[in-house]
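Form predicted on its own, single chain, as structure tokens, below.
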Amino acid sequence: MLEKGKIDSRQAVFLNITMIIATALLVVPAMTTAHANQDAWLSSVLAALLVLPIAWITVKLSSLFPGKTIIEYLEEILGRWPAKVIGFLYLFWFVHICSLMIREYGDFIVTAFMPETPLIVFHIVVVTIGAYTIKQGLEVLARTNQIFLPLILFSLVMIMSLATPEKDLNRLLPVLEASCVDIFKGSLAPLAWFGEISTFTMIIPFLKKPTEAWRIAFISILLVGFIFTLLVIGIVTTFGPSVAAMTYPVLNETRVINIAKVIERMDPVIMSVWVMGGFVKITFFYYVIVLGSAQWLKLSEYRPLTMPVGIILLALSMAIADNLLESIHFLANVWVFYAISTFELGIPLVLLIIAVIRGRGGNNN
């Protein structure tokens, strides 16, 4: 096994978590707004049930694999070439979403914070401090994440406290005025969010008891599923559907804040929250993708590569959007059903009815 640490529960729902909630809460609640409008709330309860399906076919598949991540199981499933081929096809899918996460990094805070600095700087930051932890180890990320994960929730929640007085909860009112279409509409873009979970099939191997995975990502989604559907609901409350126009709602949050006009401009606090959770999901990702990439090379050390897939990250994250602008659209409009058919449920649940049919794995029955 090319991953010698293992983590504990907590740590795997933490990590998960994180993984999620840390892009989610800057851009999809505007996304979700624009067709639901003050029903909202209620496409982030539907996109947490409807996120169950993916975490259990996840669990499954780990659990008839034991001890290997997808890369690995997929030639057991599918033969040799068949499994190159989609290994890499999800090899690509987490470079993907890292590349778009770095450049989502960076752009936040060039646009909000700091204008005259390169992006590229940014960037650069990033994946160092990234590379670095990577190289110390799964338990290092873990633990890191361990401090960053309540901070960040305290944070949010002193942000959502702070901005009370500015909150109306007749802005949810009428409940339900959406359609149902407009609703599950709502709930696509936070399901792609929420279907990462898939990528939770990369870690099982290496908790301390496997066969606690479903329950870590029963908790893990009922956590996030809580957690978004608040912040929703927070943001709605204070700017009504007029969220779907914003780029960043939690941010807007933040600036309405003015307690006595001694507490006001919380800026810096949602800038931390994205700093923390940023990088926690970036290095995760980038762990996936060098811990992946070794395995599917049959490798046996996946650390040597730590700096090249660095450099191809770098370099794609500059490239993978003219702007701002272009990057969100990309996100709301095509990156969400790519993501849900294809990498979260389509292959996953092909390759789980291939592996009972052909009577694959250790655990069929």
Given for the second form:
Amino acid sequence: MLEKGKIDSRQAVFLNITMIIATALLVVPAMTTAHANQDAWLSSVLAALLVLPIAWITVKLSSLFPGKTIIEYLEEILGRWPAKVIGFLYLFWFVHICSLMIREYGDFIVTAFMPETPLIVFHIVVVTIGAYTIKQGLEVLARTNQIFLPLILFSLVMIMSLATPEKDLNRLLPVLEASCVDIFKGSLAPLAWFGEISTFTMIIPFLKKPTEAWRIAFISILLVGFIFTLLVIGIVTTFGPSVAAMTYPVLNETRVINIAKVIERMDPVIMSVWVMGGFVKITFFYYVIVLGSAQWLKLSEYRPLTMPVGIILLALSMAIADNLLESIHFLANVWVFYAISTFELGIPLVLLIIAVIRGRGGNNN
Amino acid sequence: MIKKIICLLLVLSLVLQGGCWSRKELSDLAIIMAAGIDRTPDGNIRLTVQIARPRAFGGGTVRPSAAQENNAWVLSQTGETVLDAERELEKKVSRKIYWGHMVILVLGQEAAREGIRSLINFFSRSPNARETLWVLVARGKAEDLLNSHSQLENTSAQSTGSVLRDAVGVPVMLKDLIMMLASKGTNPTLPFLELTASGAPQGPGMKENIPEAKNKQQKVTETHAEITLTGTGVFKDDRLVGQLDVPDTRGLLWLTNKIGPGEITIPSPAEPGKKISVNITRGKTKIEPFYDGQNARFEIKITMEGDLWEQQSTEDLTDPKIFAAIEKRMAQRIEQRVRSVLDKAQFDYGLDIFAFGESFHRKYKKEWAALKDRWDEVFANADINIAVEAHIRRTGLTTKRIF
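What would the structure be for the form predicted in complex with the partner chain, rather than the form predicted on its own?
Now the full complex is given, and it begins with the chain already shown.
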């Protein structure tokens, strides 16, 4: 096996949560509110329910091929050459979302805090630290995240509670004004983000107790759905449906905090949440790409791929969009459908059906 | 060896870079306390800024010369947009303009009549200006309003910020204004302020010109003027269409459930001509909408608690009958206030400025879809019933007046 490290169940849950919530808290609430208005929290709950089948399929597939990642068990299901093609597509997909994330990461810092610094500076910094972490292996990433996630959650809870004086629960009324179709449309964006749980398949083989995979995925989804719903409720009760026009509503929420003119200007808190969460998320996907490529190429070691992949990610992250609006437009209107329909749900579902038809464990005889 | 070289390079880069990129030293910033926006006759933006003069903010409690010196520098510049005008200002201002500590945004009356959406966009978009700044409308030009001083605070911007928060009026933050503009269930209102004569000037730098007093009353121009809250500007969508005076503003506060500290004065039930004043300690308003498919109706229930703090007459307050009569008069007084502002909104302006539309929306979500685009019309034709319950809980440190 390429990865020698093992992570325990708690670390896996933590990784899953950071991997999803880190970027979901930025642009997604606005996308959801744009469709569902004050019912956005219903969309969020719906998304958490809809993502459960995705998580189940992911875990089920992994349990049929214990100790193997998707890149490896593809071969057992589809045979050598089709597996190479689908495997390549998966790697492409990981590269694509990872570079999108790096772009989101840089865009946020440049837009909100450091408008004069070139975007690429932040990209280089995060990719370099990511590369260093990957050289240290999965365990180090998991342990880093074990320190970061509590800080992230604490900061978010603090922001949400300090902004309470500005909130008005009436802004959530009337409930269910949006039609079911609108609520469903609103749930697609969070669903696509929650659906990143499908990437969990790449680390299931490295769990100390792989049998707990379903429990881990379920608890992660539950917590992610809960955190995200609270964020949406917090934002909507503060700003009403005008959230839809905001680029980063959680940042606006942070900026309205003013307790007795003493506790105010908490922007750096959200910046640190973003830098910690963004780093873990980017590094996680970066790791998945490096590991997956090594498995795809059947190398005996994944570390030599770190640098080349990093450079590809850097170049792509700069080329992926001309401006912020273009990248948000892509995320909201293209990425959502393409993510859910193919890599998060579509392909795994087909794989599972084929695997079951051809017999458990893919013993193709 | 290679590791050592890399380490050396890293340490060197620390020295060379040291976080100096896009640094903003306090001494390089021009901190804007207030901004005002007017429109020039040719449709351009005239941006006025009040920049804090750091020397005047220096430490120490005793500054004998402070009154002699202006604590703020006010200057104006014309541009096609706010950002354009800011760039023009940079030509004069030796430091980098910094919006992060801005307290108030003043919109000139004329500019507000032509629509405020285009005026506030810069402030909601720019990450430097904060959504917690107070927005208000100036009588006349914003430029004149900002060109004033405060006796107590360092700048008139800070003093205005405090007045808005504490005095009778509906303070509006930028984020609230954005929500009001985005909502179909209400029309925005903004506090209306102007310069009024306020005592003798406390130093040569404190003399003001009250704009409209120029030439007519030379004496007034020699006085000191403070920015004063004189009512509420009423908007139809984003255009200023009228103004409520202070009593009507109190009515507006009652109707939007934002009544704060204040007083109510009523004629004494026993002795005509003498007055009784009650300090409001608590006020609560409930609005319930009803809809029969044709007309909307609103039931407004106001409850108020207060302490009797001044009595010119000599009736015996320990007599429950008299007490009840006073409470009844208070209720009538509140109803009058509320009715007066409601009548203005319904019949003079035909505009819902109380967010009744939003409470209607909460209860009748299906009907709202059809009504939201002609809500002001529905509101103007709505029946509104007011029920007021007033209670006096305490009578201060005196019970029965015997002196």
